[in-house]
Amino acid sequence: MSRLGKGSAATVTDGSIVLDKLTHWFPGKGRDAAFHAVGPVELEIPSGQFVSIVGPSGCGKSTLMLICAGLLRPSLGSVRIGGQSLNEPLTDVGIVFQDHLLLPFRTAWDNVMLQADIRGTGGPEMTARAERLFDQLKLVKKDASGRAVLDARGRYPAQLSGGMQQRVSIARALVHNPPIIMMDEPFGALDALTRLQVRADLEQLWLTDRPTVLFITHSVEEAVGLSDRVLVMSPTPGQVVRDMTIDIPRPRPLSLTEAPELREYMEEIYQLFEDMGVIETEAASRP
């Protein structure tokens, strides 16, 4: 069992994330080749906040989420989750990544309560979530009769779309209602419309029980679309340049043309690569 300084992860109910002067290098054969990936970061994220990083690619932004996690031991600084130093690898917490990483071998059902035969945490109310999350994700689906017309959880992940497949990994990350959930890029592999609306699936699931967020995305629109709070970093050493406050009613439109407020967050993140130079309009490359 994986702790959190004295106190067992698995106890864990308070979602908060503090990050206190955190700094990683990745070594090198000497210490002049050792590559400054990370930091510092200062950051406070309350318990039920849905936070986003936005950056460059090797910012560093998969790097702080590992770190988050527990999975990669900081060069400097500290983590404290729920209050407590993360010392070793979190157990409480739902990882999803860009790759769904489902068991070729199990079932979708199978693979989702994978989580219950590891943690020995198998019952009714496992159960009761999992059916839930099946139906919350559109993996099944009923006439108005009540008979199934889509029914996922017998497939293997072969026989089911890409959108399936990263449907059935976020109710594994789900199912056993953890305080905090960690996506690193988590809808990169899915076509547009797809992506569209499993973003607003996991909106809907967010509002339900409110864990803390960590989501880690290239997209901008994504970002400002499903965050309270938008955070853009730097070109590597990745440092948190803005913290953004995103104040719109929610849910949010899956058209972000409906909500020109939300336009105006994305405009000004855009100019803040510009004026990094991560990205060049042509108006900025004239003399």
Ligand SMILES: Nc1ncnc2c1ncn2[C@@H]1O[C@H](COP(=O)(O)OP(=O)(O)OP(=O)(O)O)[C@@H](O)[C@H]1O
Contents of the next structure:
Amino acid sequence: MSRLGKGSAATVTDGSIVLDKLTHWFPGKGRDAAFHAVGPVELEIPSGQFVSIVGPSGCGKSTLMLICAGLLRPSLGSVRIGGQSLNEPLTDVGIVFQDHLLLPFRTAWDNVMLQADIRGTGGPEMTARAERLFDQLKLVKKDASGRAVLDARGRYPAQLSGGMQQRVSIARALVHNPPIIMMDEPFGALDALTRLQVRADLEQLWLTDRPTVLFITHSVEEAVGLSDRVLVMSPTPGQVVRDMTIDIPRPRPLSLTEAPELREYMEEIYQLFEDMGVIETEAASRP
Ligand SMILES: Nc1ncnc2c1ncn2[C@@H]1O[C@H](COP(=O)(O)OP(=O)(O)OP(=O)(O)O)[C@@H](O)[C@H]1O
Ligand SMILES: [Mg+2]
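With the form predicted alone done, generate the form predicted in complex with the named molecule in the same format.
What follows is the whole complex; the chain from before opens it.
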């Protein structure tokens, strides 16, 4: 059952997302015409599905995510979350922005517990979940005797590596076990190795809790590797030009050489980008 209180933020327990003729224009300044940024987009995401969106820069991916989170009202069309119209910001959503947006004056632990502190919803269950996330995301590492050899909990963001900061922001988004998670280029600041590790960690977390995930990435490999479904968007105004089901067993291998079928899906997406004129030569963009 979903609950949408008038005038209050929206909470959900069913994570399905339905977009109906969703379209957005940004108003022009002065005499400039309004800018058609995205849509129309028709989309049905069942609860618990992992969906990635790939598309050229500026095609409207972040705009679409903001609308799905209730942070931006669409010019036309509607969003339904758990079967209910979305008319205010979702609270039961974990959002990870490209920039980790951690508060510099709070420790990693206190950053993760921020929402709980603000809402007064912290408790033993939330603390246990935060402990587990620090463990799963390798922010606390213990040796065979159980002694912590690395413990990020008490460190401030400036004392963490870029990859650790990003993992803290992922823990912060997941700590209240939201039914929906939205991530906009969450691994953008990570080096290639950490990116692989965090990708595997995220898949494990998703396999445990099965939230609905809307994942925006510029990496076709990451989209195919993580998702049940990849949506390919056209250049601006962004529309979904291909809705691709990724049928590869989980947990997925990290290396492309271990999953030739992953490569086939990627080739199909690159071909679409070539057909749309988004990439011009094969050599330029393929790994
Ligand atoms: N507040 C705004 N006012 C006017 N135009 C905007 C605004 N926000 C975004 N746009 C424009 O809308 C288009 C879509 O922007 P958006 O940020 O959604 O793209 P994106 O697909 O997320 O791009 P990227 O991959 O580079 O992050 C862009 O042309 C952008 O300049
Ligand atoms: Mg964006």
